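To begin, one chain is listed below as structure tokens, in the form predicted alone.
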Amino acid sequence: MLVGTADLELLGRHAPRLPEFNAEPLVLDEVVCLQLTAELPNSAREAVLPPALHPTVPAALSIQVLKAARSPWGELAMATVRIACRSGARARGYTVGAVVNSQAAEGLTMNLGYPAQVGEVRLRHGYDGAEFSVHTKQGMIAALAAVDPEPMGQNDVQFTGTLNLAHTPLGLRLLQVESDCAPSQVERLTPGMLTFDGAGWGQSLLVPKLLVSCSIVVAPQWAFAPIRFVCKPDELAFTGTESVS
């Protein structure tokens, strides 16, 4: 069976911390969510991932970016890279990197455990296709351009949870982050060429070698539920599972 190897201590040191656990939903207004999906090298699969956690295979990433005309802190746009894998046997996605370029990278970090630093994220939507930029303090870590816009139906892209590494008042968990969302506009997108700095994202073996798909989601609203279940990161959910209400 085929675990994360990654190195706990090495991960805990820039894991954020969740001094509670907050019981009120995070919505999200006027939102628009571009998902990226990318193959990794073999050698990029389960050093990336704790050892709760199961590598998909081939080893993939996603790269979301959403942007929402409204929040608890305003206006927001976010990026985030996720690693493909499974907890227990659940389809998840496990957070290396989050860019946020406003106020809302601490309440996301506090509420939700996205180890989130203030950048510049753009994303642009027209009938002609996407692009999105994503810049730190570092440079320009990941751009994309996306083309030829085909509709789908409302249920034809799901998004697996996220899971968040971060130190809570159970110690250091893996946060269940779920989120819901019903779509007014689906659209399937041909992806360009990548820009991507996995340093810049805090795992420089992430280096996408194959795009898979890419896809682009409107919706009057995009709701967080409050966490509900962590993970012990050593352990695997099938017996590291607990709720915290």
Second form
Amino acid sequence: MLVGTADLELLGRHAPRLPEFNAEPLVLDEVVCLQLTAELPNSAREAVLPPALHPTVPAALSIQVLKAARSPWGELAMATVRIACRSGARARGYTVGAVVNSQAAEGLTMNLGYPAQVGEVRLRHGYDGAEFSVHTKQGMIAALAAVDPEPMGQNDVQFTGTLNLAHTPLGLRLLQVESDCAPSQVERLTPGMLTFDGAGWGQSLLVPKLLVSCSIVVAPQWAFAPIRFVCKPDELAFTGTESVS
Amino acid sequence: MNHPVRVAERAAALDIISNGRLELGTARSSTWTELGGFAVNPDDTKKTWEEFVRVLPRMWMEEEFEWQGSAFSMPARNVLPKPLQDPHPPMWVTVTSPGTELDAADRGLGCLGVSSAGYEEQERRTKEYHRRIRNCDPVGGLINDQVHTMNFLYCDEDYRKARDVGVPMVSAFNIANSHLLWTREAYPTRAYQTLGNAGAAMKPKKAAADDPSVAKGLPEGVGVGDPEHLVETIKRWEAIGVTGINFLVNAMEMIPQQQVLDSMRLFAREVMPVFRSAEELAAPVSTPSGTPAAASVGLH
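Structure of the form predicted in complex with the partner chain (previous: the form predicted alone):
Up next: the whole complex, starting with the chain shown before.
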């Protein structure tokens, strides 16, 4: 059985701190979210995941770039890199890095445990396609243009739950972040050349090998539910899951 | 992934060397692990399956077969060898996505369940399958109106011991299965509306308080337990219209081989005779050499 082999002590050193579990949902308005999926080499499969999680075959990452006109912290643009994984038998994405373009970085860290650094996230969505770029103090760490938008049904795109590693009142835990939206528009696009600097996201092993798909979702609202479950990062989900609601 | 002529040839050869015992299962795959590996467009898998499943019987039955299709074309050829069974081996389709059982019924194909469902859901699917297949447009020269389901098997005289060995085996299978990258997870498409998780559809049962499998981590209908429990479980599947069960007898080598064999022997001795007719019980049994990888039981 494949399980993550990442050094938890090392991961814990860089994990953000969550002072308490927020009981309120976080609601974003007028949201556009681009999701890109790419296969990874097997060398990055187990090495980037904590021992509680199982990798997928093939290894894959998803980049989600989300822009909201309104959030509790004003206008918001964020980009996250997640590794496709399994918590128990459930499909999840483990967050390796996140870049947020405003003071929302602190809010997303304190409420949902995103390992957010402040940077510049740009996302353009038009009739001809979409493009995004992510800049931090290290320079451009991701960019992509996708073309040929193809309308899809509201249920044709899948967003898996996110797991963020953070120091919580219970100790170092994987936070299960669940979000929900009712899309008004869904498109599948053809991704072009991806610029991606794994080191800029904190993990140089991440080298996207094959771009699988790209999609855009437009939604009037996007809600992050309060954290309900956390998992011990060194124990499989069947025994290591704790309820916090 | 496989050219239909090659499938027709290989299946016919297998039918001949197995003395006419082949049953052919068809499937379109539900994982990016497979579809991505063969660079298959997920949008097209239903369409190509439809085309292939209709040409295979013709390749077996016609001396001169030619085809102009959307997935493939070929000039007139006699596809050889022809299968031993007349008109051809029974055909099945694996059912993971809800609704594929109706595709099976409409085409006169057997319904080969690979996604484990509870009694209630399976009964609903089976009833609808049997209703629809009465008016089917068969793809070939025969109608296969059987419904098989996938299950796990571990049998021990002591229910608790069976559970202690069987439950980890079921969990190991589900986790290993979940390592696959689901098509829907990797690629937005209308063609796959569910994550194809074999374990996800099974649900904890609501059963009588004296049922020993209650609250022991076993979903309803799983073939793990003592012989009495297994007989009861299989009879329940039979009562809702399931005609056969394909058992996984081990997963990830969780169970030592000797225990697997002991489980199968006990099952054969105590459970299988309950589901056999007097004629079958009187008939001599041939035992093939080698170690079987899986067991199945046909319900009569």
